[in-house]
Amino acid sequence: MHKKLFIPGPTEVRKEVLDAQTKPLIGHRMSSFTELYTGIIKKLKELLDTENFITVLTASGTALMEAAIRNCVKENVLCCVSGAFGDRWYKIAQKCDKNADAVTVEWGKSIKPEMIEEKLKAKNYEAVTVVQNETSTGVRAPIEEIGALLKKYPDTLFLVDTVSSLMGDKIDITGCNIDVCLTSSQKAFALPPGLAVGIINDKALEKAKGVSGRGHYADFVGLKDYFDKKGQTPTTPAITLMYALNTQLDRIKQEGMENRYQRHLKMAQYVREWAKNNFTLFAEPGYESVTVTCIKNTKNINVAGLNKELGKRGFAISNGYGKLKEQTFRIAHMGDITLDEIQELINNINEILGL
């Protein structure tokens, strides 16, 4: 029996989108692929309301986390760490031999603009990294306020991980002053894993031109040059996933970005209210994620046991991440999941737990 996924990725993929992958293959140097890929980029720009350079790589989002560091930082970078994925970006920067400093808060709390400003006043940083939606804790970073702060520091690039939020949460890339925005296919896009999307502005591209050791696979300058000349990717892409992405972008356009955001918001509000009535939210008040709710296990339920019982009924949620296992559990409400499906899941949890 298929378990419907209410986990923070991979998310449920609708049959129409899965079926799109079964089309016959085309060559990635054929004009038919150029037409497919340039069409995808055009649709992304329209949906995200941006004229920034967009690239779709055959990779996970982590590849673009590394690429953002390698392309945009010569020496000094400030990493905001409020959970597992902020910490991952910090470690990536260290492994890329950059001078990385961290703004660190307790898991469940959010990084605040004043914490960043304190660091920026003390040292010149080429970039600040922020995970906008921390799935390990269910915390949403205030990128609107952080972006406004960084306008005072024009030489510091704003690198933002929206892996688990773009196409679900409302993110104004230009309005938030984001220089590099990165995401993955398997979260709010509601696609299979395997594609990473980078939205890179001219400021970041100019910076990259002066940075050595950008690497080959995800060199922003090389990617843009190749796209400008040929309308393709320099290396072999996952063509079947591109078919799925193309189909899904049409479906997202049909739903409408504002409608999609409102659907995500309603699901989030429903799960939060249920959690508050029966448990406690793990996220700091006012900084709750729009795409995944992390719930503090105040009733000391057996989370693994609950998930096992849910599995028998055709559902799957997530235990706590890493050190939060059994201390918390997570319910994702992202992608193409509907409020009706969330209500069905919650009703089943209520029955199993006797709530």
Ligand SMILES: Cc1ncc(COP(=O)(O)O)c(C=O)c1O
Second form
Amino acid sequence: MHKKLFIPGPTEVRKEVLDAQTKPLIGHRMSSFTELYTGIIKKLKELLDTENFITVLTASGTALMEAAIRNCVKENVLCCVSGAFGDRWYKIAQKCDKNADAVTVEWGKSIKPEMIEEKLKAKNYEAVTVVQNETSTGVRAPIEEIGALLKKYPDTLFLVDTVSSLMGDKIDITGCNIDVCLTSSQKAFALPPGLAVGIINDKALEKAKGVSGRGHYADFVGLKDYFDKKGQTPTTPAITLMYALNTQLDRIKQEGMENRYQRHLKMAQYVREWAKNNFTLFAEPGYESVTVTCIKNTKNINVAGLNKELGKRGFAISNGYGKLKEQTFRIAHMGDITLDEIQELINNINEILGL
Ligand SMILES: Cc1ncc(COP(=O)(O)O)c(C=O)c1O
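Moving on from the form predicted on its own, kindly provide the form predicted in complex with the named molecule as a structure.
What follows is the entire complex, opening with the chain shown before.
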């Protein structure tokens, strides 16, 4: 039996989108691919309301986390760490031989702009990394306020991971002063895994031109040059996934970005209410994610056991991430999942747990 995915990626992919992948292949140097890919970029720009350069890389989101560091940082980078993915970006920066400092908060808490400002006052950083939606803790970082702060530091680039939120939560890329925004296909986009989307502004591209060791595969300058000249990707892309992306962008346009955001918000509010009535939210109040709710296991339920029972009924949720296993559990409400489906899931959890 298929288990409907209420996990924070991969998420449910609708049949129409899955089916789009079964069309016969085209060559990635054919004009039909140029048409497909330039069409995708145009649709992305329209939906995300940006004129920035957009690239769709055949890779998962982590590749763009690494690329953002390699393209935008010569030496000094400040990494905000409030969970597993913030920590991953910090470690990536170190592995790329950058001089990385961290602003760290306890898991469940959010990074605050003043914590970043304190560091920026003490040292020049070329970039600050922030995970907007920390999937491991269900915490939403205040990128609006952090972006406003970074306006005072024009030499510091703002690199933002929206892997588990873009196309679900409302992200104003230009308004938040974001220089590099990155995401993966398998979360709020509701696509199969395998594509990473990078939205890169001119400031980041200019900076990249002066940074050596950008590598080849995800060199922002190379990707932009190739796109400008040919309307294609420099290396062979996952063409079948591009078909799915193209179809899904049409579906998202049909729903409307504001409606999509409101649907996510309603699902989040529903799950939060249920969680507060029966358990406790793990996220600091006021910083709750719109796409995934992390619930503190205050009733000491057997989370793995619950998931096993849910599995028999055709649903899957997530246990806590890493060290939070069994102490927390996560319900994702992202992608194309509806409020009705969330209510059905919650009803089943109530039945299993006798709530
Ligand atoms: C916030 C966040 N950042 C980065 C990643 C890594 O993305 P990927 O698995 O697509 O490389 C994830 C994956 O769950 C994530 O949730």
